[in-house]
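What follows is one chain in structure tokens, specifically the form predicted on its own.
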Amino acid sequence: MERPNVLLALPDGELAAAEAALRRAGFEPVRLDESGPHVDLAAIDCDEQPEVAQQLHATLHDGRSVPTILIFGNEPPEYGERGDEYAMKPCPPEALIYRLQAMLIRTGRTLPGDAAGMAAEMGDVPMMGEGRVISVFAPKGGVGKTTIAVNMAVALREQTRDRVLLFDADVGVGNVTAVLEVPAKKGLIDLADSPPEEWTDLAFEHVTAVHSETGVRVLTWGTDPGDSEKITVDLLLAALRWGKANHAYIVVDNHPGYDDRTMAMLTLATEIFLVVTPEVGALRNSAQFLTLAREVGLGDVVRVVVNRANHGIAVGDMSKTLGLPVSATVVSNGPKAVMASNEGHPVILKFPKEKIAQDLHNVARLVTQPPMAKVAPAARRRVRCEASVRLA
């Protein structure tokens, strides 16, 4: 199977190591100094030298377009033209990898890797797994992201008995297994001070716990605030490159901000579920997020679930000031949500009946049964309309 051609202009310190989680992945990287392959997708560092960057933009748009990945820290690049894709740092391999995998399968080209005898080039443990995963983000605490999340997957497991992972990415602040009891366990710190060759799948297994009543299976990245600084990026990565190959479903529960474990996770998602409650601080923090997720490409995988939904601003007029419709709505339940947390029990199975538990499994089916695709969409993102609430 011919491997796509993938030209990258990328820092000296991060080169080597794209350049080979593309190969495992099944492209051919080309650098910059070599003359002769013809380049199907390209990946451009913006801000090591911009002149150049613009220049070789221009180039590789001069009578043709190749589909070219723009990497920036703070402001996306103004040159940028249709095909192309924006992503903000850190860009680690894996989420360049699952960005050129995307622009491949909309300019209808074979995902590289199809073939059987690029198995064995990809070693025991593939780049990118089978695994869906769900991103649970809001930019705010407070909004019941956590409660969301941990009832998200045991709904999921309930659907589908498929394998489903939750994942606390919350790093320094969440742990999910204060709203989900689990057996005492490890968690990701417990690897934190061991080389990369050393997260086998045998040692996350080792530190992930199973919710013995509907059989979620945990991890979470530890307990103590003072060890945050120890969990990488790549540990994460690591973590959900795992997860990936041994599960149907990850319900990933991020922090409430942009660092880099954070932005990480997102880049790396199937989908993102941005949480919203019905109040102007949550409503103006998450139309920040969006514009941000469509200057880095990720637009089109955010679905706006609001929590809350029954007190506060009207879903309508939030719809309209996210600029996205609203997938999903959960009614606001505090005493039964807050007893069954302090219990340990996901709201789904203690109060089944209550409607917003019937919300809860809703969410889940956006990810086992998603609507029909309507005829002929509006473009929605080219019209601008008045907001029917004040961010400002």
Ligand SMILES: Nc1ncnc2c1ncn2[C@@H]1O[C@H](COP(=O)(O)OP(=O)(O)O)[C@@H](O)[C@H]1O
Second form
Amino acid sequence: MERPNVLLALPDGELAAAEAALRRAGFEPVRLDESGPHVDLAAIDCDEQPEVAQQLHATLHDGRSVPTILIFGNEPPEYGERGDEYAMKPCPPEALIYRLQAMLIRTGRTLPGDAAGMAAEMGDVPMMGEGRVISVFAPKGGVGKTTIAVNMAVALREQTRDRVLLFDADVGVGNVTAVLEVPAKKGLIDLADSPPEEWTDLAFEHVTAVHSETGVRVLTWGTDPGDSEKITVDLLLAALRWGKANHAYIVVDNHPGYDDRTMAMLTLATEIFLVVTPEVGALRNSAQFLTLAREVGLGDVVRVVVNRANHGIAVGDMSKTLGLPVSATVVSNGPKAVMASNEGHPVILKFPKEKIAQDLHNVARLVTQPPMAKVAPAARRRVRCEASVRLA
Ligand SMILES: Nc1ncnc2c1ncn2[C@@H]1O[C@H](COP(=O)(O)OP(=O)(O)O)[C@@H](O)[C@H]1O
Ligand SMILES: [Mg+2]
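And the form predicted together with the ligand, for comparison with the form predicted on its own?
So here's everything in the complex, that chain up top.
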């Protein structure tokens, strides 16, 4: 697609760095004094010259509606309109980019540089479908991400019989097929040397395997860590687009880190399942991730799942530290979990009567049977109303 124009009204000291970062991410920054170019999105610092900022915002909403990120220090400005978003300072260039990307996606646009999206706009491949993307994430390895992703995919399939795609996006490391054995050994890496026009539905089907016992479909990035660099953000996004168009649920096993690939996958998630173990280190990393998630506008889609919940820090204390309720817990069952994964047969299938299997089914139920909100209907309406005035 063309590079989306972003009007930047930022303090002088921040402008150059933001412009450079935007260009790298495929956006075209536009300065206030450049009159003329059409503006797709805007980012305004509301504190520097509050009246100028308000006037500019009004211009961007006079007879048109340019989605705007309103950046503020203490109090959010009161003039935000539908389609706008608030960002609290500090809002470094990377955070600004992720928010702009999220905004583009929410307004139904494709990301800049997203070649498959460009093809979609031209009618070559289906537009984003309705599949729900459940991204399983932890900033730290070894906490049970893969175990939860694989078992959740199987549980979703058992509970709904819908089409489920398990997507191994832990580029360079993960290998879900070690835990869920499938016949074919193909992956995204087999498409990495082809130009984006060749990333068709058929091509993705060709590199996807099916777990015969359950019907869960499995798409992996590859297996050789030496191939990591070849798996681009564009390829992952194209795969996700295809996944959404052709499945009801896509469970993504993410890389533990904040690289561009992972951030792009998280930005597109319907829900992020943050896996935490009851240890100080994992808890601290998770708290840092939540701060970042809130900064980039993903705070609302994160759910906390505590793995090995029966050892270490109490669940209530974890919830307090993270400032979020714990949505589900999974007990530790060392021998059985390890035995099952060593055999390429997920614990939920091998030991269905064990508590760990029931816990893992409950994790999937958070998706298939969302818990009822605890707020009374009238109050809930009011809350939503306020939220939509402020944010929507
Ligand atoms: N609830 C659990 N009880 C016992 N062992 C577990 C549990 N969750 C994960 N494991 C084991 O811990 C190891 C790491 O889990 P894994 O899912 O590969 O973590 P990650 O993907 O976060 O690196 C694996 O050997 C797995 O079988
Ligand atoms: Mg893993």
